[in-house]
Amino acid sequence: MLQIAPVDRELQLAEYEQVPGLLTTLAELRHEAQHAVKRLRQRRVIVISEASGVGCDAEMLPSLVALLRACGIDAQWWQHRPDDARAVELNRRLRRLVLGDAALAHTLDDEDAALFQAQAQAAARELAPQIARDDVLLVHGIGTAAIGALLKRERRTLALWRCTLGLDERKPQTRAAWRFLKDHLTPYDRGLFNCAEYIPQYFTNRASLVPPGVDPLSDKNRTLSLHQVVGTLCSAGLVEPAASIPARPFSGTAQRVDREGRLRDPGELELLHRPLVLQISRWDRLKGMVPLIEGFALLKRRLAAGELRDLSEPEQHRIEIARLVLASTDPAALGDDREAVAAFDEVVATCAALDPELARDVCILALPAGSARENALIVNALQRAASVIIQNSLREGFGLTVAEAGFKGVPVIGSATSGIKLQLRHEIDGLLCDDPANPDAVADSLLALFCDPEACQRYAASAQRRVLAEFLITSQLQRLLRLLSELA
């Protein structure tokens, strides 16, 4: 059920000096680190998270733990994986309820409560001997909330709960989830949330704002030269090299999903020669991939029907040759996640229903899951090759891909939903689609960016400045160190 999470990277704050614009932040961070270490007086920080491998926590924690250690803090990271499939499913349902998924019934019964408590009790018994009274608990995620609460009660340690999910309005689903979690969250000394709108009422006066951040030196975000982008895409099987290049094949290559849902070699996708609209997300109905496909197809149909004749010839040609790429994990790695499998099937069916000519311009990619490093590099290269990155989520606690696009200076369209509105200012850092479930609204947003290259450059530059200032792992670490100094 519990295991020590491996942190393969050893980081030093000095490594981040190569990121433009971070020198002042790093100087402040070093000062915060010295103060936090002094206040903690050699107390350990015990990080507890779910072992789901998805979402902000899975992306952030390896770098965050490594950077805590780089600051001189003894940080240990434990991951919890329920040993009951029903508990795994319950945790998934709770996450979706917190996001206000209207497709779910908002009833949580006594059986759910007993299962949640039993899993937590078993994990807490296993972990308690490893926890000292003066340790600090930093608990990430909904599925581990009860574990931290039990350890807090038993060991009387300082305990913080971090949640990157939320919705900026109250719905029956969100109310049900927060009521269910109330008894497990009440013991915590402090809750850490992305924005004020996410904070449940019972955390009033004991909550802090700590938005997530991307790691600019990770394989997914580190700088790639033009040659490295091309070489990575060749190594992944997504570009056929026209000449000998110094790129070795990856252990696993990307596959294209055909109209029947089967995986095959992608062939030449012309990713380097066409305007590329890219969404990278997990298979999840809330990621809005179906209306994105329909919106992209609608834009193409408008062009074919002569409805865009007011555009210049280059603008029309740009839309004509544009390609939509949806990239996600190899569906074979989904396991027993029925909702993810259903979301994948729905995307495939939507593409299969398109006219063959339109379907050729929609490319569904299954990225290899065997090597985390290779997977991250493929995502990095695809993002840097994109003309537009879009995150058409119907619900989103925080859009990592939005922050990644901003950091890389790629124009971005986000849905006007909860977390993305926190990150992206409409017509300043990019465009917000006000109705991501509506293909017409999606088509209009795509058209607006395709027809205004000057705005694209302006949005991308503004988004990059905003990410550097607010949404890097260094900013998150600085806020966390300040909080530890305050509470220790």
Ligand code: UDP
The other form holds:
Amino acid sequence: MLQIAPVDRELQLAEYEQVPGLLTTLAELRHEAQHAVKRLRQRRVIVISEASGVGCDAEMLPSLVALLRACGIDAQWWQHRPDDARAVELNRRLRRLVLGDAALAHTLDDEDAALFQAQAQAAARELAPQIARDDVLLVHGIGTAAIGALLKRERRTLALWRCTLGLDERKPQTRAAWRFLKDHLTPYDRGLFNCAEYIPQYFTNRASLVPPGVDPLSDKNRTLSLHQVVGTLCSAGLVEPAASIPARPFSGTAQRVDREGRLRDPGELELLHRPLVLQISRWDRLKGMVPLIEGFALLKRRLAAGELRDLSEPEQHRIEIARLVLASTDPAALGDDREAVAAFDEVVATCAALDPELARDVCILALPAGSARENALIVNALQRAASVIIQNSLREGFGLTVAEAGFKGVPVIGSATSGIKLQLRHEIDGLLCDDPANPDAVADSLLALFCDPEACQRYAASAQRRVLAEFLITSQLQRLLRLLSELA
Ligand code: UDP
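To test you: the structure above is the form predicted on its own. What is the structure of the form predicted together with the named molecule?
Once more the chain from above appears, this time first in line as the rest of the complex follows.
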């Protein structure tokens, strides 16, 4: 099924002048935009992506399309959702294979190939009447790769394919996925990847680097005052409002997942009064939530066992009162995504196995998804309230949450996986945990940051500078405009 994606925001480039240090970039951006508009001579840019509610592409595309329009380019965005559950599952499997998920068998058979092709043919047939020969196709994601290829063949348009996933080494899983996709990717004029290591061999000489980036003005990232952070957490039901200052409730409030996996009113979590370690991610085993919970629990156990006696009293106290918050989407919305349901169940079982005292300090939150704006504001407020943001992924194509944390000046621990290594330099912009599947290593990383507030400040400042220089949506747009000028 195809549908035009709604782009609610109308943006002006001038709005970005309020972002510190962006004036020069904006001047260059305006120049690039003028050049691209001239070269495109009113040709439209048609963005085609998978219809997914959450994730890196879902986060970036609304801003990217709105910004292309702000540059004077006629951009249209189509989303595709396969109408066959087997195709949805195949797309998920392909994404995990490209990330090199070792838990998956790396065989893709003729039936998979036929399904992939049939879905694409149906979608291309539906979309073809909307596409003119001089349109430019910007196709995002693995599940839509074949649709763009078919449209390119039929309409002879200029076609670019973008993939924000990848792994910096070749494994049987990655080879199988890239081999499977080869015929569908061959027709594209250019492939857009996060970094050189992700480029499959057959894209050599027709690949460009366009890493993801955060939109500093979106609800997810825009500056919130202290009052707005507190007010948002109150509206989300995560902080008790003071009696004299009633909070206007959001259309849906956050819920805490209990030891049986049921959703409960979170009660007072004391998020504003305790050091808060935060991870925001989809329900996905590759996000490393289980070893993160175990690592956090291990750190607390080490403290209780007297193993951290060398630390100062305030340091020990910080660890004692720290809380881990894992926030994700409402599991009720997972539907037939078996992998996600299994990841959720694993997290619940891990929490259920903790001593009750420890379990109190691990908060699994289900964020309301009814309003994208409210959901984004809750994530924004939680990130700004955090003492440390962690992204303990076992595999990560980029990890937009890392850039989101860096942008907000919150110290970050990331796992040393390809997408995060692209953003964080160990002991410069944050800490990289070498072995995210190992709770011992996670506990060591947490301990190192907890006990070094000066390093935290240094890392946070450096990460923020790096995001402003390299990982903003404006840098991404600039690269894209340059490409359009070159290829149009
Ligand atoms: N996100 C969110 N709510 C959630 C989980 C994730 O808003 O419950 C957002 C998160 O803030 C980030 C994006 O989804 O902007 C996740 O992108 P990332 O690159 O970290 O991971 P992906 O989901 O694409 O693997």
